[in-house]
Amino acid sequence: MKTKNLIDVKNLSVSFGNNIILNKINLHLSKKESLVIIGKSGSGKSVLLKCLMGILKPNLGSIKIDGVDIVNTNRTDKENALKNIGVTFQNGALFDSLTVWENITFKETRFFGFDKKAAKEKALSIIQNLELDKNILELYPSELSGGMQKRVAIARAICDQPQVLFFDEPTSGLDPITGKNN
């Protein structure tokens, strides 16, 4: 019997103007499966990541999270297939205007309607798996380190506990100790 595929992506093609980035990559993972990119810089691995979380549009092809096509489907539909999805991106891409906390369990109030306190404790839970100190809940990212934004980063995107987690340069930023622990 074959595995229904968590990822599907085919014949994926993306450029920006004369610069072709993608061209018809295509990429099958089961949910029991991890998949590591490695490339050098400028070689297309964030405009892919971008594609499957769907904030770029490729030119051609399809990506199906769970079934659905969030390329050529509804908003709706296409929010719902990325619902269980946990991301971190190269500069960590925290709001800046929102607390440590308020970073961390975005999604979890945003859409979920967790309440302030229920969304401080697990915040504070997860940073202290993180070895952070809990006295960062408070402050806001243009406080932390660099490293420290990064394993913020992290925080938020594992958080929810989603059923796919895409990292781009996760460990850059963290010294080689904290990284190699995390």
Given for the second form:
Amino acid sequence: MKTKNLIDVKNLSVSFGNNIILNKINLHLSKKESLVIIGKSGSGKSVLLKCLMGILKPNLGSIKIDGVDIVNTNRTDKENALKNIGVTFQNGALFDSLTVWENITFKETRFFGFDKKAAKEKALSIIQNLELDKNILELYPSELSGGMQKRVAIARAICDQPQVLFFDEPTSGLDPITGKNN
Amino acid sequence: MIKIFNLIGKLSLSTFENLGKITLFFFMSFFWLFKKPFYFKQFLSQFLDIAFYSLPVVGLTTFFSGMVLALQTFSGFDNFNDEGTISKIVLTSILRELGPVLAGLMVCGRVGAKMAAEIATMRVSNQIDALETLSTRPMQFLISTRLLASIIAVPFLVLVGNIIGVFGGFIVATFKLDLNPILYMISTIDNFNSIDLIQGLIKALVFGIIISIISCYFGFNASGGAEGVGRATTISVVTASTLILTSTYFITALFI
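Given the form predicted alone above, produce the structure of the same protein in the form predicted together with its partner chain.
Complete assembly follows, chain above in first position.
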């Protein structure tokens, strides 16, 4: 019996002007499956991720996440499909104006009705798993080192236990031991 | 010769393209104001930033403008330097023109630059993309809240600035020019025309829209790292200031 894929990408093509970045990419991923994409700088890894996250619209092809074609559907369906994903960006992309715990529980406080205390507890349990000190919860991203920012970004991505996780250069800025543990 | 026409054509096309995009950007942010959820905390922090923290600079500017206006009127109109003339000129100028324009330009420099730089930084550091992946519409979360805050805060600032400006004129008229304070106050109240105030507040409303939309538009479409942030900030302040000074003429013309 054929298992249902969680992510289905068919003939995905992206170009900027005459510059072809992705040419007819196909990939299929089922639940609990991991895929690592390695390529030289500028080969389109981040562009592929941005397409999968629904941030960049491809020129051709389809992307199905849990059966929903996020390229050719309406905004509401696309947003619902993307609720199941967690993302870590190359540079962390933490919100400068929010503290660490507010960053980590951004979705929880806005959509799942978490109050301040519950959100802080949730953030604390996650950062402890990532070997971060509890004292950083009230700090702002600018007060953290690059490696700590990266781990907070990972904490934000996994906070609501999404079905799909995308990591763009997840171990850059982390020392080899921390990178391996995370 | 062809090169010159080519350049003019390109410039015109890009101007109209930007104009169209800014108009669309305004309607989109206005549209998202009426959609749930409403980010009240975000709106409140923006409102405080514009209304409360801009108050000193707007107050100081309008205060000295009122003072200088009273002084110039006194020395410039030798035959009409009585309480009635000076208070009328100070009041009308502040309410109709100086209050809104000075407040608009001050807010543009202080808040507009901040908005553009903040949103541009969020754009170049992927924070806006991160918002999208966290099921939050950047247009609704970042832009609509700033638009609403500006629409309410700038008229409020103008209202307070007007009072301070008129008070500045009163201080100079009574303490430096030795005019009768009671007569000056009565004359100010007599000369008050609600249409002047409304005209100024309409200008303030338009300036609020101009400042927030222009700053957010250039910030939202920034690219190219730190240099892009700087470029977006500069162009947004220059464009918004120019539009403030241009639009004030057209609004004034509507009232005459």
